[in-house]
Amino acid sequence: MSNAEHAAILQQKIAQRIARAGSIDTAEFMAMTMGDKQHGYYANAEPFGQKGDFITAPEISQLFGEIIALWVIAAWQALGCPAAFVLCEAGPGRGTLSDDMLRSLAKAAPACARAANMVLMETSPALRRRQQEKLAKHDRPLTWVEDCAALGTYIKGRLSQAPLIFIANELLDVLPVRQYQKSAQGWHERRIKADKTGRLHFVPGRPQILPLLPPDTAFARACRAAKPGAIIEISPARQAFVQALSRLLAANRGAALLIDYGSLEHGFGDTLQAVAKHRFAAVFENIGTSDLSSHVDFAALMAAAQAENCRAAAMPQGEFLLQMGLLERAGWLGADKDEACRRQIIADVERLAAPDQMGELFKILCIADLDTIMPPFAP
């Protein structure tokens, strides 16, 4: 079946679910689009990488992957070195970062290497064949789960008193979010219906209350003074992710680096954005052929870790790489080089860590147990 075809019975079935419930908010929206089993995003396109829709920062330099191995290593030791850990990797792609961690650690830490136990959190058939190929030469045994859930299983079967090491690149940005926007009555959701062609458009929902908004902040303050036309987006599915994953860490004891774009500080606007074939494209063509994604709000993030009894702080992403090596791995890699390779290794610094490139729009949130203090972040 193509990709039109696919589209095409994706188009169905969200025109049908809204006939049925008369609107459908963003959230369901992205849901549906990105994670139907059949003829979703994930279960039929080829996301990533020159001939997909976007490249992430493993596919960009071998750079990246090697210095989150050097904080799973710093990661590790802040644990005291133990004997069996769980490395997890959530949203693993092609595996290329798992490859390139992998890698690295059996070079510069073999003990670590050793220890790791080595679990992908996917919810794709495709995908997982895809890394089990890419990861074979490793020689490793390797578990898959699809969330929170199944790996607190797996960490208390097999693994009870293991502490976890997690890491997920470009994984928040795709987990649904919920839009309100402002207007002379206060905020409305935002809801998606379909005219008579079946084009998909949005209208507002009945006034409310913003949902997950403590009353007593300047950020709370700011939605009750925000002028009409404001938008704010709020994602019930983040939250609720990083809650699991601080309880996990909280119980077994951990780190975790959770990578995406997006903002440090609360805000307003609409994110929610489509790409296809490395440019954007409109939400509401071709749904389903497009990768579907938002901004991520880390300060909402940081503080459901914190009410889950962990650590947590976040920094731009650019900040973290150059903090944890990144320009003595670069001319170590580039030293035996010859002067074209220099180059590109030049401008695979420039793409991940510049400010006016990767720099600054992604951010790195670390969570840990409130034991566990993990450089280069705040202690």
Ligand code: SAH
Contents of the next structure:
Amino acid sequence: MSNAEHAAILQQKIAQRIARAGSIDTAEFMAMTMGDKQHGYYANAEPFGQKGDFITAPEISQLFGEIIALWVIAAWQALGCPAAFVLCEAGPGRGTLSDDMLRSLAKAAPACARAANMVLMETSPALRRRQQEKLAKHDRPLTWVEDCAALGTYIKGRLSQAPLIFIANELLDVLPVRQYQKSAQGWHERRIKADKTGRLHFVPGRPQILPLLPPDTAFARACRAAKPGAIIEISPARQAFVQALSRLLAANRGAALLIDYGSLEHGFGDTLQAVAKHRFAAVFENIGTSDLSSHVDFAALMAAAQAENCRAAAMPQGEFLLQMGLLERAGWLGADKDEACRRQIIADVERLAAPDQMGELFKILCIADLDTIMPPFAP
Ligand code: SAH
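Let me have the form predicted in complex with the ligand next, following on from the form predicted on its own.
All chains and molecules follow, beginning with the one already shown.
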């Protein structure tokens, strides 16, 4: 079946769902377009890399996975160099980050590489196959799980009480988000309806109290004072994900790195975006063939982790990579290369870490159990 045929079926499914329910929220729209097991974006599209719709940090340069490997070694040491631990990458895409990370671990810290039980958390069957092909060369057992609950079951069953080291790059931004808009009557959820021709558009839901927003915070006060037209985004799915992950970390010990674009503070604004072939597209066009995502509210996720008895801290990606030795590693990598290759390495470093590229927009959230102090996030 072609991508266009998958997209047509997906649009029909969404139209039928709207006809039955009257309207759907943005979270359901995202979940359907991205996550549908047969026809969703990740089930069929070839999203990553130069030829795909967007390019992610591990696809830019092997340096990214190598630096993450250094962090994994630091986490393993902070946990007391356990003889067995679970190393999980969630949302691994083509498997590039795990590939670079496993290669670097084997070279830089063989004992850590041997102790690692590799688990991939992935919902897309097509991408699971891609990951399996890519990682076969490491010649080690690999386990796939669907979600944090399944990861918990795996740890309990196979490696009772083994600590967990967890990585996810650009996973949170695809988890569904709900949007709310202020009017003179108060806050309304932004809901989605179809017109007679099937075209989708936003309509305001009934006025309501904003969910998941502790009332006594500065941001809750800013929401009460906001002018009509203001929009905020709340993601129960992201908060539930971080909550489940934090519970695993608190129960088994461990540390997690969640890397994504977004803000360290709560904010206003509509950040839902569609990207196809490296360009922004209209959110309601190209359903199922463009990547839908939104900015991550890291402040909300830090609060969710802390509420589950974990440490949480975040910093911009550029700062993290530089503190972890990106420039030194790039120097080594370029040492025996020709001029063109060295220029490419410099360009890649700038793309990953420069403030006007990915360095400031992307943030790195570290969550760890209360006894594990993780560089470079240590107080
Ligand atoms: N980390 C990769 C890919 C990011 S794209 C990179 O940086 O290149 C998002 C990835 O998350 C895809 O592999 C997608 O199939 C997966 N995914 C989407 N929803 C998921 C969920 N709920 N749980 C686990 N993986 C998910």
